[in-house]
Amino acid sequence: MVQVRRYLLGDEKAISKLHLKLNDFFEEDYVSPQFIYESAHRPDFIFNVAEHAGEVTGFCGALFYESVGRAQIGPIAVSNEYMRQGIGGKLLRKTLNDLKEAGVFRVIARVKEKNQDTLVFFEKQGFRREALLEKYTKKGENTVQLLTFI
């Protein structure tokens, strides 16, 4: 059974490896374990992990601005072997609950326009398309900004 929990020290290597494996979904080609560690220890960042039998199977992070009640989801990913099993939804719901507890009410996610499966995923989770950001990534890809209120 997959468990969703907060990031723990030592998760950074598995998260970095999974991020690299799924890097077509992200703007960055490589995110180091050190960067994951530093992000997870920021007071304005929430990092949750999905785990099965001791293996990291997914993750979801969110940068938030407590003073204005806003946040941005990202990164979020689930290993290919565990996709379409509800894990992404569990990760997102836990992260949204954590954000709500931190005083956040408005949450956005930015998804590459070509990543239709992820766009549909966010829409099924209650997000709506708010804007198209043309040539948003450093590779010149369009990105869709989605929004939800919690």
Ligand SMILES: CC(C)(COP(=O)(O)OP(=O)(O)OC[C@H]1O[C@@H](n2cnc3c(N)ncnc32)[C@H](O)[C@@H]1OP(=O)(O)O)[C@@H](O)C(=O)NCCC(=O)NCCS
Second form
Amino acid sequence: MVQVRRYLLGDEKAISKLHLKLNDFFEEDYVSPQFIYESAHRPDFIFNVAEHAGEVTGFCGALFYESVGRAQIGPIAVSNEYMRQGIGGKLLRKTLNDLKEAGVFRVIARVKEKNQDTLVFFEKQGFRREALLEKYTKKGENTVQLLTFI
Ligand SMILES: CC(C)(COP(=O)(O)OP(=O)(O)OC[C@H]1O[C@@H](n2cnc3c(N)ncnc32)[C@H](O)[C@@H]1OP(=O)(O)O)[C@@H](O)C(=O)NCCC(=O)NCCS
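Alternative state: the form predicted together with the ligand, after the form predicted alone:
The next block holds the full complex; its first chain is the one shown before.
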């Protein structure tokens, strides 16, 4: 049974490892456990984790701006062996709920254009494509901005 919960101290190593495995999908190739620890402790960052039998199988972060009610989802990932079992959806929905409770109403996500599966994932969760950000990453990859209101 998968449990979706807030980040807990000690999760950062597993999150960093999972991020590294899936790094082609993200902007940064590597994020250190220390960086994850610091992000998770920011007052303007929500960090949720999926756990199965004591193992971290996914995570979803979101940076939000309380004073203006806006947020950006990311990073979000589920480990390969656990993909397409609804875990990503659960993580995203909990994060959106948490954002709503924090007073956020407008949420974006930025996904590389080549990452079609994840674009479809966000659309299934109620996001729509808002803009194409040309050559957005350092490597010159186009990125799609997705939007939802909560
Ligand atoms: C995006 C991601 C978090 C979704 O997690 P998940 O647990 O697989 O998602 P869910 O099971 O809740 O939803 C599955 C839906 O997402 C889409 N999807 C996700 N992975 C897919 C894949 N490998 N192939 C095709 N569709 C996929 C499909 O629409 C799928 O629906 P279906 O199974 O009914 O066809 C996960 O695929 C992932 O970690 N991707 C790599 C990291 C990434 O791209 N992060 C976003 C960078 S901003």
